[in-house]
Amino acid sequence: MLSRTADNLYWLSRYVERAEYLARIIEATQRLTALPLAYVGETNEWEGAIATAGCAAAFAEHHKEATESAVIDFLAFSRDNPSSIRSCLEQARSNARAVRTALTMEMWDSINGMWLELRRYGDGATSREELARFLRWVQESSLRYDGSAYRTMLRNDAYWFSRVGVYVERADNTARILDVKYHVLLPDNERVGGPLDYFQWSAILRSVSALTSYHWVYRDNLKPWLIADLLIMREEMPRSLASCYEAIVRNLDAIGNAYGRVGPAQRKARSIRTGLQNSKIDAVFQRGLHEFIGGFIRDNNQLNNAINQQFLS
């Protein structure tokens, strides 16, 4: 496979995954801001949404204050934000066009349908109801694309590069939302375990489709260390860091076997997976969750660079 084709497939999957994640973040933030003031207090949840999306610096270049309308426009529809939902879907479609023959008919129809439907929204949603429909449509479209890839692609290098893109992006997203919850959302005058803390954790679990899973696994009230355990250590949780890296290692190994050699990307992925497997949640909290996640995000970015150098450039 040409490195350019692999690059298009890798980033196509990353952009679709990122668009779904942003839609979930906006939806979760809206749910939090709808709480009574007695629960919400003085926090600005929209600042948390910008921080979670990893584009606080870019947002500050265009807006002075993180208001609801400004954040929603920047994360969902802005052409000035290269990571907005609009930009992600447009770049996904551009990558898909470049590798049209590597996609199945169902995958192309899904991506092209997203792009055509996106144009209907113009410069943004005109009401909260239309925004809610838009966010739900983005999530459903991402699931449709992911399902069509899983169910129709031949298990070859095209499929493996596509899946690696999904899981590298998903791991980054899960890590960031955990980090922001601990260091941005809860204000200094609120106690851990209080009403605000509870509703923030509930919204975040919903944003990664993990609230029901949490209760199935732990059968307990929401507790920060158990939530961190679920989203970091539990391989049976599809969006956990451990689950993402199990899948990354498996697909990178498949690529290595197909091409008859193993390189820095495979070694880096295995190293990160081993680190997750050998970690205990108590030790993570003793060291500091922020420090642990910061190190993970750096490692994940280094893996992305290794994949680019080994396969995509």
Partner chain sequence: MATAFDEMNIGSGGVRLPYDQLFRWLNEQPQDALDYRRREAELIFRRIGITFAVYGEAEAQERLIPFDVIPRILAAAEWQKIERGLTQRVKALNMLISDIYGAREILRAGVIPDDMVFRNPAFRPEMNGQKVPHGLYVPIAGIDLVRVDADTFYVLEDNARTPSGVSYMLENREIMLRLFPELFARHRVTPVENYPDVLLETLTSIAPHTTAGEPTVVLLTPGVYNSAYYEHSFLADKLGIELVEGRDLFVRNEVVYMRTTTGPRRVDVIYRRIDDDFLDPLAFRPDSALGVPGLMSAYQAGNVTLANAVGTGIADDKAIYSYMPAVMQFYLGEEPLLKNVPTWRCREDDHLVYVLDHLDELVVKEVHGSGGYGMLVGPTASKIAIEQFRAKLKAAPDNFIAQPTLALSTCPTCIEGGIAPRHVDLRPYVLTGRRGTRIVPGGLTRVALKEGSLVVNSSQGGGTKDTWVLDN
Second form
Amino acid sequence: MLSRTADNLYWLSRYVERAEYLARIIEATQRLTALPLAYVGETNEWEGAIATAGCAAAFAEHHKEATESAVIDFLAFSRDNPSSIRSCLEQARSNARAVRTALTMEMWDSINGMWLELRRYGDGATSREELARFLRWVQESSLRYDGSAYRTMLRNDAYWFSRVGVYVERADNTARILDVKYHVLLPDNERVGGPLDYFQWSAILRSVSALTSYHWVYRDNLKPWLIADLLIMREEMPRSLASCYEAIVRNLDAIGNAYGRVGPAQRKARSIRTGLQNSKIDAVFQRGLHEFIGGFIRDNNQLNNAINQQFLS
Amino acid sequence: MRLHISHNTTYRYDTPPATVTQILRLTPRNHDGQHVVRWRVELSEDCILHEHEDAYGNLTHTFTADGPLNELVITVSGEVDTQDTHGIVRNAVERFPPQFFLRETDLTKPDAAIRDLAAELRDAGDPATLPLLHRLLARLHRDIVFDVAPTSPTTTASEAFALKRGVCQDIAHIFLSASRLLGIPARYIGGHLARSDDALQQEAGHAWIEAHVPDLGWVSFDPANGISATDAYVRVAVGLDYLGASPVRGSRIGGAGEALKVAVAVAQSRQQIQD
Amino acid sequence: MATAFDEMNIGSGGVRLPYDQLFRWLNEQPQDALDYRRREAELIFRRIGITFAVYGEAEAQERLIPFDVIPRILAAAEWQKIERGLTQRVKALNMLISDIYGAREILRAGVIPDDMVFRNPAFRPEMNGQKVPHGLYVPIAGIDLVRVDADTFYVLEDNARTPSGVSYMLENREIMLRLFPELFARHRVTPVENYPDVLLETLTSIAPHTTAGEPTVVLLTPGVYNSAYYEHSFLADKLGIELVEGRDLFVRNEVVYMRTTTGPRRVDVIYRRIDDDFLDPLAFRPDSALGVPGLMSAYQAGNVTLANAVGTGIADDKAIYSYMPAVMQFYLGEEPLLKNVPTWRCREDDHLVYVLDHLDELVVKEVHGSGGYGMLVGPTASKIAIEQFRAKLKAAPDNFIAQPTLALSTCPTCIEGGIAPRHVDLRPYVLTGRRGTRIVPGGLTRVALKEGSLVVNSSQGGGTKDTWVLDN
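To test you: the structure above is the form predicted alone. What is the structure of the form predicted in complex with its partner chain?
Up next: the whole complex, starting with the chain shown before.
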């Protein structure tokens, strides 16, 4: 398979996944800021949203203040932001175009349909309702793309590369939420334990669509270390780091079996996964949650580079 | 005379490229006015140099060097015995009939100003080819000021003519453009010149042209110096224009911030073997 | 201009034999039934256009060249004549190119003037003295034919560089099979769907001698922004080969490789749909970002086959075209089975005088242009346009040739509210490999949809038809 084709498939998946994640961030932040101040405190949640999206520097170049409208526009519709939902979907389609014959018709239809629909939104949403529709539409489109890939693609290297893209992006996204919000998960806050933290915690879970899962897994009230445990260690939780790495290792191994060769990318992925499996959440807190997450984001990036070197260039 | 030539081309990269592929036209061949005694092309990188002959009969070397490379140096050294043939080039490698060299190229496409120049020179005296070429030579030598500042390898003949400034390559292009307009086949020559001012170190190779004169054949003209080539000239590569005779054409994957430095030294040998 | 020959009707209600069944069928159809199928065809095309649309919207629309549902039919005997003529023609084209870049015998014999070759931009000095694998320069040719009467097909133009349009030939047939199964039941139509197989076989057969094992064939495209990208991806898909861009390939030690997920893989044959000028920035345009640096050195070392070869444009130049009858006589000692359109070369004084005297009757074409730009169609041009062209022609007669305005044959065509004759041409695709020449019976029929128009180019209101060659 051409390296360029694999590269396009990998990034196509990453862009769609990222668009969905951005939609979730905006939604969760909106919920949080809709609450009376007494429940959430005086922090600027929109600043947090920008940080969680990983584009604080780019935002600062274009805006002085992180107001709701500026942030929503920047994350959802801006052409200045290479990681806005619009930019992601446009990139996704241009990648899809370049590898049209490697996609199934259903995948192409979903990407192309997404792109055509995107143009209806022109320069942004005119009302809160429209924005809400837009954000839901983005999440549904991502599901449709993901589902069509899962249900229609031949199980060969094209499929595996596109899956690896999904999970590398997803792991990065989950890690970023934890990175920005780690302070509300620290044990000190348990004693505070007021409604302020409760809503912060539920917002985190919501942004990775894990609020219901939490209750099923722990049958307990929201506890910060359990939230961290869920998002980091639990393989049964689809957006957890452990789950992403289970999938990354599985798909990279499939590629390794097909090619009859295992390289730095597979070794790196296995090592990250083993690290997650062998950690305990208590130990993570002891060593420092922030440091742990920072280390993970670096590792995940290194895996991306290893994949790029081994297969995509 | 015997000329010693050393010609070093150094590329430096701020961001090292992954690979560099180049084609070199750095090796002279023999004709009645020059005999190559010794010649070497060496690379700072360890890779295979493939030797070929191009369409014009120039000797080429191609290679691919693997990076990451911070620097790439091409070292050429050699000795050539030369004779003054009054500018007439005989027994050179010829691959095309003279009229092939009437073809226009992007770099030598004439504009109205060059057309006017050609028309004016045609009407200015003896219409025979040789006197016409001498008028063109004298005019360009007089009117075009040698200046390295305003032009680049992609400057066209008409651009340089409008500036009335340029390096030997630009003046050669103007000459080619006008000569072909006048129906005289003409070609670009890249090579070396032992300068009369004894300046050993030069920052580039030299360039001149050859025009086809009935009964004489190919005759060289160096519009930058206003003369025909002498035994101080070493002819290395021929082409329709600079691109065809380019000493180095290359491309790289990755890398950025390329800086090029050329150092040429042409010296007359102390041990004269000519009489 | 004489009345055009109609391929179906012979006047007073009579019908030519190949069209017998079609004629009856057309009469059985209520008018709206045909209209309905026509709309259906458009819908299918639009869907393919959209699902395959690798283009932006504007481009996707551009791609929807009108399709006419009434097929153009050739009898087996007619096709056999065409096939022999094409085979002969392509053989001569190959010999011409090989000679021009080799021994130059045709120039020495004075059949073609030297300057027509050496001063021609289509002559590639880089190919001078260069051997190509198996001596084959034009594995894929598209020869444009026009018909003027029951027995005469003229060659209008040779396309020896990168002839396009074959995807329409294949899609048109596909759509006809879907829409009119009953019509196919009444005819024995020779299939075209094996074209991709024949093409792949042709390309595989001309792999360089240095190939070890099964050769790797790729299709090189300029990329998604090229107007023919759809065809490139369509063909790569049908051939089961990689569709590569310049950046997917690299050259090391004069061997071409593609970058794959399992590491570099050697490439032996490149079906390139990218012009000579852009192939290799080290040999041609230095600013080309579409090409592969060093490709020409691999080619010259004999380690890769380019299909078609570099420099084949010299054979399909309009000025060289006029010499083709003499070229065929020179190499083959044969009269052309398919005639040239009579052509005046304005570079020759007596021809120029004739042309200037008859500008209102002639079609005057530029020799180095293509695509109907620097062109004068005398009979339909205004007086002012003719006078403007006269000045252009006088200033640079070498750049022009002139031909009579041909009465191109017509075929029944669906138009608003009925069926009417419209002018057509035909581009068959001629494939030549190591084991000889093969032509999938048929080709692309282009039709001028405007009444009386002779211009079949899709950019100027032309459409396409399925072309049927009947099996006896």
